[in-house]
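Listed next as structure tokens is one chain, alone, in the form predicted alone.
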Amino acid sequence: MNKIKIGIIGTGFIGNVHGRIYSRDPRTEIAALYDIVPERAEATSKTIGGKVCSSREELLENCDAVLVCAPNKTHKEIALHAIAEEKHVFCEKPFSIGIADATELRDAANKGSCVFQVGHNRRYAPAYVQLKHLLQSDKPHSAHVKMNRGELVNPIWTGDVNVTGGFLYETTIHLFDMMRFQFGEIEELVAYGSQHEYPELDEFSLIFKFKNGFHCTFASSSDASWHFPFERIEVFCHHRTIMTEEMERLLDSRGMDANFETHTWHMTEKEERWGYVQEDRAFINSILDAIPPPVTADDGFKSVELVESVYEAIRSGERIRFE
């Protein structure tokens, strides 16, 4: 079997995470690397292999599948280029910035003949897979979701809206996608936001109502300290609470006494615990088996739509309804 040749655009932290995974997959070969800082690509090449390319065009000539791991605001342009060259695309979150760009990219991806997968890794994390499994047999009533950061200082670009597109795009979008994955499609939302530490809206309190009647509250702060767990979902069922703690543990409390079960993944390697190994495997499976990827361009678009709808609700002071 010919190996799928992988090209990575953007060899920072996440590009190296995916690169290491694919360097161990017998079905793939790290073929090409490109970064606007050539020294970064050269350092990556020394650890996982791959030709260091001097341009995006050169990279596209030397691969079958492209990993878009560059800064948020570049995703649309790079992904459109790869689609036009008929390459399979794995696009890290966020899918794009803004509704107009997200619409353009979604339509191009859906018209293309190759696989297009969006990097919402949380869907594959064992803690969230277990949560979804448990909710198949017990109808949830409501939930409280939080996704905080301790700061937007390290790395420095996390606090630069010109790179991230806004705090919600950089961090919170992970659990916006997770809400749809766990609870279904959203019907309406109410949002409140404020600005405190950084030159953008950086504190959010949200209420979501879903089309199936489910509802939840959602909190996201940019400077909440790194108090564990900074990412949590608490789901409330009939005399039952199921609670995740980061991607380390899941607690399941049933009945009316104080007993609960604990599921833990602290001994699982981080790349698997956070779902990166599984999502990368799914991307190659989709290519080889000619099947739709589990996280599509439509899913990516809906995450962007949620982010933009929250910002619009705060600007307008009105609730946002979805068709």
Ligand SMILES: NC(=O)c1ccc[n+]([C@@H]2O[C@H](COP(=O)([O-])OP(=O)(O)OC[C@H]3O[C@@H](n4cnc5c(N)ncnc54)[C@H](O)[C@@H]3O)[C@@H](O)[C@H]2O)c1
Second form
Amino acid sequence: MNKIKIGIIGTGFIGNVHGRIYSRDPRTEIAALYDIVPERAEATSKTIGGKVCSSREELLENCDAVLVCAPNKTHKEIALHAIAEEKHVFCEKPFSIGIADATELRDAANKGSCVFQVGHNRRYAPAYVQLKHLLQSDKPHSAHVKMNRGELVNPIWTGDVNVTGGFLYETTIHLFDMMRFQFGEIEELVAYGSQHEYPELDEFSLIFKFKNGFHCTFASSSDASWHFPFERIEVFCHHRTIMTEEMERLLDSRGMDANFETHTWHMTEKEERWGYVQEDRAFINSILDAIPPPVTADDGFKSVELVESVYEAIRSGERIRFE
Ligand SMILES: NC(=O)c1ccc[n+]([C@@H]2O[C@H](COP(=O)([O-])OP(=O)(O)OC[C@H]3O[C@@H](n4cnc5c(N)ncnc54)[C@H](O)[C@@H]3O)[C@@H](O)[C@H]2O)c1
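The form predicted in complex with this ligand is what I want next, because the block you gave corresponds to the form predicted alone; please supply it.
Expanding to the full complex; the earlier chain stays at the top.
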């Protein structure tokens, strides 16, 4: 069997994470790398191999599947280019920025015959897989979700709204997608936001109501320190709380006393604990078995729609309803 040739666009932090994983997968080979800073692609090539390309065109001529790992604002243009060249695409989150771009990219991805997967890695993290498993047998009533960051400094573009699209696109979008994965489709939301540390809205308090009657509160801060756990989901069921702490731990407390069971993944390697290994495997499975990827362009679109709806709710002071 011919190996699937992987091309990576943007060989920074996450491009190297995926690159390392695919360099160990016997079904793939790292074929091509492109970064607007050529030294970065050269450094990556030294560790995992791959031809260092001097343009996106050259990269696309040398691969079957493209990983879009450049900063947020570039995703739409790069992904559209790869789709037009009939490449399979793995697009890092966020899917794109703004409803117009997200619609254009979703429609192009859905028209093409190649696989298009969005990098919402947390869906594959064992802690969140376990949470979903537990919620299959116990109907959740409500939840409190938190998704914080310590700073918008590292990498430096995370504080530039013209590159990220805003803090919600950079960070919070991970658990916006997670809410749909765990609890279903959203019917209505109320949002408050304010600006303190950075020149954009950087602090959020939100309430979501779901089509199935479930509801939750959601807090997100850009400058909360990296206090553990920076992300957490507390779900309340019938005499039961299930709580995740980042992707390290899940605590499950049942009944009328204070007993709880702890599941922990602290000994699992980070690439797997955070779901990167599993999402990369799923992308190749989709290509080889011609099956839809677990996180589609439609999912990517919905996470962008949620981000935009929260910003709109804050701007207008109105609650937003989804049909
Ligand atoms: N799923 C996750 O957990 C996760 C984690 C980190 C980053 N991300 C996402 O991945 C993307 C990259 O983030 P990062 O932390 O790796 O950033 P980074 O700054 O470490 O790397 C980005 C790289 O892209 C290069 N680049 C910039 N514009 C380019 C272009 N037009 N063409 C080719 N290369 C270009 C830069 O030179 C840099 O080397 C972002 O969209 C981010 O939101 C996702």
